[in-house]
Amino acid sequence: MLSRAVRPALNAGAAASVRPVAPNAASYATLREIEQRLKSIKNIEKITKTMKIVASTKLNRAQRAMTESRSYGETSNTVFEKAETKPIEGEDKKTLIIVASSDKGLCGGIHSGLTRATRRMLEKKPNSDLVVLGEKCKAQLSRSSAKNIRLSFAGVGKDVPTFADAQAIADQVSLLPTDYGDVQIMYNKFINATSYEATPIEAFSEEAIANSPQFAQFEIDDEVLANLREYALANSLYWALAEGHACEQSARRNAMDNASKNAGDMINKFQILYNRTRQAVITGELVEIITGASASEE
């Protein structure tokens, strides 16, 4: 049993003791997180600049694949031009948009764009159907035209497009019960590496490329009108996804640069931070020990 004389001297030390303790402890724990934020982020630098160089190589793939779709879809058009080719328009006539996306993200605003140009032809034109290409279009414009979508499709994006998907799409879409008389077609046009906009390309009906004025130049017989419309379409698909699908790697590219920029500013700032906080660390141990010594010589 100690006596009463004992315990006071006890309990002063163990109570000078367990005082230092708290603030170091607290400036290893500070330590600590800033040393897991900063692993982290070094990570995420890591995967950023390897998405940058996976989008690179992926972005000449697809520019070469959209230089040659555009060979299908010019061609179209320049038939559809000479032909004198009008949509059709009347009270009964309903608007087909087709909005060429993909399932993929991390790349900007390219989707968010195409969802506002599509929100304002709808504005235009509400009674118009959708046909979404891609899971990342449809999500948001579900949230405020969920009654205007008819058809839509996923998959979309996952490798540089080819005329057999455009051509399965245009299969599908000629199966909708609706007579349309203006089909659009909204995608992604490449403008160059940092820049793309949001365009419409003009897909026409049967009836209205049986109405055009200078059509029968070409001299086309009515049974194989409806190949021709079918044809046309998917060569138009074709362009759009290949082009969006350039526009989608190169703003893939300029994120992920960006990403990796950003996240080597912050390795710099907590690098830093981590630096100054260590030596504050140091200092004051040094300090504890300095104090201890002086009092133990006192």
Contents of the next structure:
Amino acid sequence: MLSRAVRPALNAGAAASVRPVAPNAASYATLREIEQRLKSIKNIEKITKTMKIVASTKLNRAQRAMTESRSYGETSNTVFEKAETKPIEGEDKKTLIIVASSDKGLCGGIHSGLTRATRRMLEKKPNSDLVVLGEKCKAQLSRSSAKNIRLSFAGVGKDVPTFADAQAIADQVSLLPTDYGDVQIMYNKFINATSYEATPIEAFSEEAIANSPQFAQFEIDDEVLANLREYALANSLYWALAEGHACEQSARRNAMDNASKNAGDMINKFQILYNRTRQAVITGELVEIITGASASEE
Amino acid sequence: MAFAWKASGLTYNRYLAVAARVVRRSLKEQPRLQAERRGEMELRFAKWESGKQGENKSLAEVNAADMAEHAGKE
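Alternate state requested, the form predicted in complex with its partner chain (shown: the form predicted alone):
Entire complex below, previous chain first.
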């Protein structure tokens, strides 16, 4: 009789709070629920702390690779600076935008920052083509501008990017059928440990290099020019990949640091709540026992 | 100036990669293992046609195939 009467109420309660609560032990159940929440938050804190430590260790290596690759890329671009190379401006020339992100998330907003910067660029030059490195930006850009994407690469950012990665990507990019007026490589510039900025690096087409005003100062044969261009593209890509990787690790470290802090706050809050509830339950039980005892005495 | 590697369809980057691999392989055992890790490349890529992603393929294989195809043209 009783169980049948209780059941509809129980069902309603289960539907409302997802977790079914036995009606006769309501106070114990909430206590247990709080305990469970507390436990799961503690686990999450452990995970985020570990991820933070992993990211910090990786960050050191990534930063070293970044400083090396930056000087490498800058040296490679000195030629174009001295030759005063400018991208060709023209209606019929298309622009290729290479977005250097990575496969992994859990690192704050650096991927979406890159995507936003790319979208802004696409608004200015709506018929440019995209080459996307990394799954994260691919997912974001395929929603807004899938039509512009020509190539996408996966497997970026597992480890510190190697020059072989950059070379293979540069090869596939230079095999694209369209002739591009200029190539922009979008990457996250590492300003300091907490701030990054999506920045483009310029990589030039053969025509742009050949038309640069100070080009005559260098002795470059026409046949070698294509090689120079491919090699410069690989250099710039390597630079962008390495710097982007360092930014990602540092962003992940910060994100995990914040997550651990938040988890710590929540643990404190829940610990206090848990203690209070436990006390209330004990007091309630004591009251019940005492009233029961005094009632049976009389 | 004609290059033998250009005639066989290699790009300059590919030529460099092959040269680098040869140098790495000729190192002594200990430094070789370290150096060879720098030459690894496990990227996968996909071509996109009018907003649709194509098949995911290994970049190394496709690059090799594309260059073999390129070989006769120059």
